[in-house]
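What follows is a single chain, given as structure tokens, in the form predicted alone.
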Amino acid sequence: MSMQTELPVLSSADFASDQDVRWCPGCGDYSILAQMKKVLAGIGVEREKTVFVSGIGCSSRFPYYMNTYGIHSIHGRAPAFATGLKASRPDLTVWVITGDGDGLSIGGNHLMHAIRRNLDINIVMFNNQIYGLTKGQYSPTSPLGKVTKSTPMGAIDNPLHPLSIAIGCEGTFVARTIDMNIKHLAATLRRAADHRGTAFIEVYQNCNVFNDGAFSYATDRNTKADTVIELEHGRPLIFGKNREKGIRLNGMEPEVVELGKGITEDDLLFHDEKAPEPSLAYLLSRMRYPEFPEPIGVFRAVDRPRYDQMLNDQIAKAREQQGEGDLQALIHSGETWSVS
């Protein structure tokens, strides 16, 4: 009779490596690291079957600080490494850690295809709207007109919106959270870990050296009730210090309304994260401060076939039909010749 072995109960400290954490004091990355360790301890994952894959940037130091396996790969290519890893080792839990520069500039192509394939991986993008590691140049998410070392007269590139890209790629789990909202951050990471398929999370992360206060409107206790709206599945979009305001649709355009004065909760837009059609999720991803409160939470969570599972099903079927392959026989098959 086989004996089942129980996994050891781990704490967040068990997921901390022996490396000194080398981020600037006060960086939002510390919060993300702390919540990640708590979440992994809480869900009882095996460290030996957990892998963090990163590219290049401040965020990409993450694998060094986790007591798991890790790959510090090359600029923008973390999704490609993660694809090969998950496809060949479907038993592993794979997290991709990237930044707005790493993931959306040189890595945009790799990110897009990982999301559309729907591998069972988790992608966490630290968005601080700046290049931090290379000392303060504008990034693909920097707002129009942003003055930086590389744009002294103001950025003239239209910024990318990470969630809009993920939803446009038919992402099956798309969410946003904030580094300083630690309960929401932890809950969002937990939901991503539970999702089967590609989970994409954008984290608003403060770079207190080169772009301090970029998201202060969303973190200041005096303003955040009016500038952030928390998405809840099946619930109306309500916000405000006294929950007196909401979002409704005027045709296909969202608009801010005040409750009362003939407007009730039933008139508001109700959030449906499980809708198979992603149009409303995309609409929410376009709501930007200051015209609208910015949504945080899960925009979309649907179940669709997974690339890694289908790939391995095809391999199993091919082996069943044709037997085990022989690489040497394949190389020497057909028309071959020797060069002396």
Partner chain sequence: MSATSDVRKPVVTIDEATIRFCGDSGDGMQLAGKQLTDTSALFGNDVATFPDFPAEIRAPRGTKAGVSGFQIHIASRDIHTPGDEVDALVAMNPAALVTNLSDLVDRGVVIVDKDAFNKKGLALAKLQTNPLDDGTLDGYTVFPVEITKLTRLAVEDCGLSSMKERDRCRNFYAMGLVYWLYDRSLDQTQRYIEEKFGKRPSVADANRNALIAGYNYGETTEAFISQYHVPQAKLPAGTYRNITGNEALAWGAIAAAQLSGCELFYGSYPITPASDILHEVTKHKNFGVRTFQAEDEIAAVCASIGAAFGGAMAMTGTSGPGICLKGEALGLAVILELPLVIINVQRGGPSTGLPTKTEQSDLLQAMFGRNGESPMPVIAASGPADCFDTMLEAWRIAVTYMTPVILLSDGYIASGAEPWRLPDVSELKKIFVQHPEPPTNGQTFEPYARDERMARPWALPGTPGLMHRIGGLEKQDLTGDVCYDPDNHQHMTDLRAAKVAGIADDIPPQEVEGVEQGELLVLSWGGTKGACKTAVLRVIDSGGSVAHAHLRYLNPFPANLGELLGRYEKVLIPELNMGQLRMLIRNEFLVDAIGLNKVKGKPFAVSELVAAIEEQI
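Please supply the coordinates for the form predicted in complex with the partner chain, as a counterpart to the form predicted alone shown previously.
Nothing else is written out below except the one chain.
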């Protein structure tokens, strides 16, 4: 490369590829794309060192719209592609874009193993509780009873909770955010980018064509204060228009309480994203509307050795102990004999 001058400051627009974005007008994906470009520009990442990997589905078109390296792979397998890439190229920043169908149905196995290996990658799951690209079948996160093209009498599959799964796989960074809440979305992406290890983010994403309003309770100006609770590390769990309600632990169960009348902030559950045990994060991931406000923010952010780092450490160690591999010596090792 030529002259080493200072790094150019990139704008959000520099992260846009030359491809027309083809999601349906009004789709929540647009907002996630916009925030991603903004965040990456903001934290000064190098486009050529960044790779977006996706599977199949509406969300998986994402890499085409980013002016970075990208692989639009096959259904459900993006975490596996990302694993091979990151393990062999630890210098790259790798983002996986997936959806609820891609990540939890056909690709559930890969998602689970990527998270448990804790490679230094970021996985963003666009959860719209529907199959969009195939035009409206129920997904593994669709609620029981959901009427769709493939479930005219209602879905009879119990839904999966993406964050419970990520936590069950010992995820080291687990967070939730919402497409419409762009400030929170940007902040969450930034946190994920900073995390060393697998960052898993669930984004509530509105599919306005096949499942419009699935998360309206969480985005509606009038209700969101009561239906969403923003997690902050070290802070009590408080919500409500006037911050008048909180979450308290009653034995092993969370319960909603009104502040005042003898209940103070100190009685509430304090969020600890760094708790070594994932039980608290799991409990939070189980809080569902309408019984509870649904938590958004970082559920868990802990440190654990990373697969890519350990793999490359082993290589360094082998080289240190055995010396750089010598092919001639390898081939001639062990029992050989000569014929003259």
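Rigid core: the largest C-alpha set superposing within 1.5 Å between the two forms. These numbers were taken from a predicted model, which means no experiment stands behind them. Positions refer to the first chain, counted from 1.
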Inset, instruction - Classify D18 as shifted (yes) or not shifted (no) between these two forms, where shifted means its C-alpha moves by 2 Å or more with the rigid core superposed. - result: no
Inset, instruction - Give the C-alpha shift of D326 between these two forms, in Å, after superposing the two forms on their rigid core. - result: 6.7
Inset, instruction - Give the C-alpha shift of E335 between these two forms, in Å, after superposing the two forms on their rigid core. - result: 11.7
